[in-house]
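In the block that follows, a single chain appears as structure tokens, in the form predicted on its own.
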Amino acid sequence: MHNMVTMRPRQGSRAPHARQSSVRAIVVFNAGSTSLKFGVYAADAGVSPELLCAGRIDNMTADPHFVVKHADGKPMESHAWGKHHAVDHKAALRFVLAWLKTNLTDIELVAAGHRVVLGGERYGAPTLIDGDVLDYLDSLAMMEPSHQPYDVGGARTFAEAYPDLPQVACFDTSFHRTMPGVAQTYALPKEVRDSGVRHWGYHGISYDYISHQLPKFAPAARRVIVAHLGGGASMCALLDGRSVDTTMGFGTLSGLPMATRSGDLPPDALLYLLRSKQFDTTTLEKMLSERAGLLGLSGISGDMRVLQKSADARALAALDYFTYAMMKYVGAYAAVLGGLDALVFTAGIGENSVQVRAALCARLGWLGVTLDENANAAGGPRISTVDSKVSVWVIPTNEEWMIAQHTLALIQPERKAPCSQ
């Protein structure tokens, strides 16, 4: 490790320090399945949180490297641990925790909030986290077995670390509650729906996020379309800022093909591959999950960036299929909202690809949609020509500050809803 630094002001922000002796602040943790995220949060009562500093772990399995920024995107310290060196979530955590105690002396940690997946029939909001909490969110992991055991497992160890501090839990699933019972069912026998099996619905504390950030874009827009489009990728539906449909269904692997996650399949083809016998259950949970979406479209990458740079006529074709993919689902959204007002792109494609911004616009041209391009190559935040019939936007999402905001609501029960940042 190097540059080990303690944590200070940055010059024009607020300057905690004249008025006490150490910062109060929380930490947030959002772990992926080979990956962890983290922000620390100053925690002032009655203001909105202020980023302090953000780092991650990335490619823990293989080749694992850990770095964190100030709130500005100066590097603070970066470390690698070599080729071949996997790390799993809970030694992450035990490093981040370890880095943040030597390293940020002058914070005082409060609390900390957790991105969880899968909330269940039991929680449609954000709660506080207690041991009976995290055994039924732990009950939930065979519905979700990605993301679920490590979003848990890290509030356990947290909890390890400081057994006294609050810790908040916030669900992708919950900002889909709102959507009506019809959207959220399948077509099952009633004993199956019974045991969990229904449209969950992911992604939702970005789409939390861009309900709270778009009125200030676009105030009118009632009827919109948000994609958010990365590794994991989705679409939702929104009403008034409410989830009516969104395109992950009961877990993370259906809806639109990711980077290396299958999106929809019809149920007969995964029976006859069984049946086959070219897969058991494990091997094929393994292929839909990490071998399938663009990279299995490709055989190339499931690296946007990759494939876009690429002429290989297959890169090509699994750009198209993932376009074709989202214009689906955006005409069958626009029949459920009964029209469309925004259309907004989020999340790392949908904020940094000018390509796939254009070629899903490009497709959309029966609706009113118009592109412009020299705006689009800029990077937004409008994207669309003004007279375009549906405003196109392009909103970066902030899941750590959602979380963050909603932690701090529940442990300061004083603090209004969650608001703007």
Contents of the next structure:
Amino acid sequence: MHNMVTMRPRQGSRAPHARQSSVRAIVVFNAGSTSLKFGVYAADAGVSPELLCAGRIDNMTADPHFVVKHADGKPMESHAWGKHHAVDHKAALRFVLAWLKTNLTDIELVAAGHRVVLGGERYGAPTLIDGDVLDYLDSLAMMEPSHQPYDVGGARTFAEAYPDLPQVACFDTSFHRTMPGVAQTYALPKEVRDSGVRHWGYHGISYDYISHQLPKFAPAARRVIVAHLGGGASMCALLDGRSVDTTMGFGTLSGLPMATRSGDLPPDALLYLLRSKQFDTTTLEKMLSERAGLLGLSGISGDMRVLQKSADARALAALDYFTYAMMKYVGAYAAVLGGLDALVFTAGIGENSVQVRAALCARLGWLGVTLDENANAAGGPRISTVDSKVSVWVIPTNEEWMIAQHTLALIQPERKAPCSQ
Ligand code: ADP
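Switching from the form predicted on its own: structure of the form predicted together with ligand ADP?
Let's see the whole complex now, leading with the same chain.
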């Protein structure tokens, strides 16, 4: 392990009296298919969860990498396993717990919070976890196999290490349970709809966070579209802070094209690919989730940074497709909302890509969007001109903070929910 130091949580950012005994803290886990993010938050600090440190293990299947940073972003520690190593999710979570125990010696863990993608019919809000909850969430894994097993597995692994500590699950689908029935439904026979084939919607923890942040910037905005553009990408139409429609549907493959996921595809094309035996269900799923999207279109990369730097016509065509798809959904959601007051960009691409923001805004002049190029280059928060009919914003998302907030609210019911970070 590089730079191994016995690390104590940084002092100075908290009141001196709070330092006299160990700091009660919660750990938040956000498991992706090949990554595990975590954040440690003080459990007793005021109304807003206070970050103590945050880290991640990336590239778990090849060349895994562990980094931890202090709350102010300064590096704390890193570790690389090497190119020919792989770390599974259980080993990754155990590694993080062992690291916390060894290095954050002033901290007493009192709970864990987990991002879980699919809460199903049962969970329209965060919930305390027990064996029955985990069994139910496991039973949904066939609907969303790329994240759900890892999310649920994380809670089981944590329970093995800390059987007496409470754990909370926060669901990406919960935020979208406010969508009207028509937006949650597919035109299928009742028995198929009743089996759980419905428009669930995802990225809800991020949209929940943005809906708490936006009133600080645009308090009068009622009709809002948020574009969460990361490795996975989706858009959400919000009316008065509540989801009324969203682009990801039954699973996390649909809606916008993503780094390596296809986005919307007609069902008859999928049937054809199966019927013609070009794919079976396993290879079809792998192709749609790992070889499609921006990677599939460009044949170069799914990483926006690479595509933006490329002069290759295929990269330009992939970027064009991406902004075209977003424009279509903005048009549809402006209709759903009866107009548009604000557009928000968030997540890796939304927060960092001056080019993607400019390209989408250029397609939205008809809607009253006027980009302020200097503000866009500077990264916002407001990137539209003062006279733009629709205000446009860049607001960094923070799913871990939102999970910490919900976790603390459930383990400390006397706590009042803050309206923003
Ligand atoms: P996820 O959590 O879904 O893996 P992130 O929100 O971390 O995704 O976003 C990852 C994406 O953000 C990557 O596709 C990457 O290309 C993109 N990204 C990160 N930094 C930049 C940048 N400076 N310019 C353009 N895209 C960026």
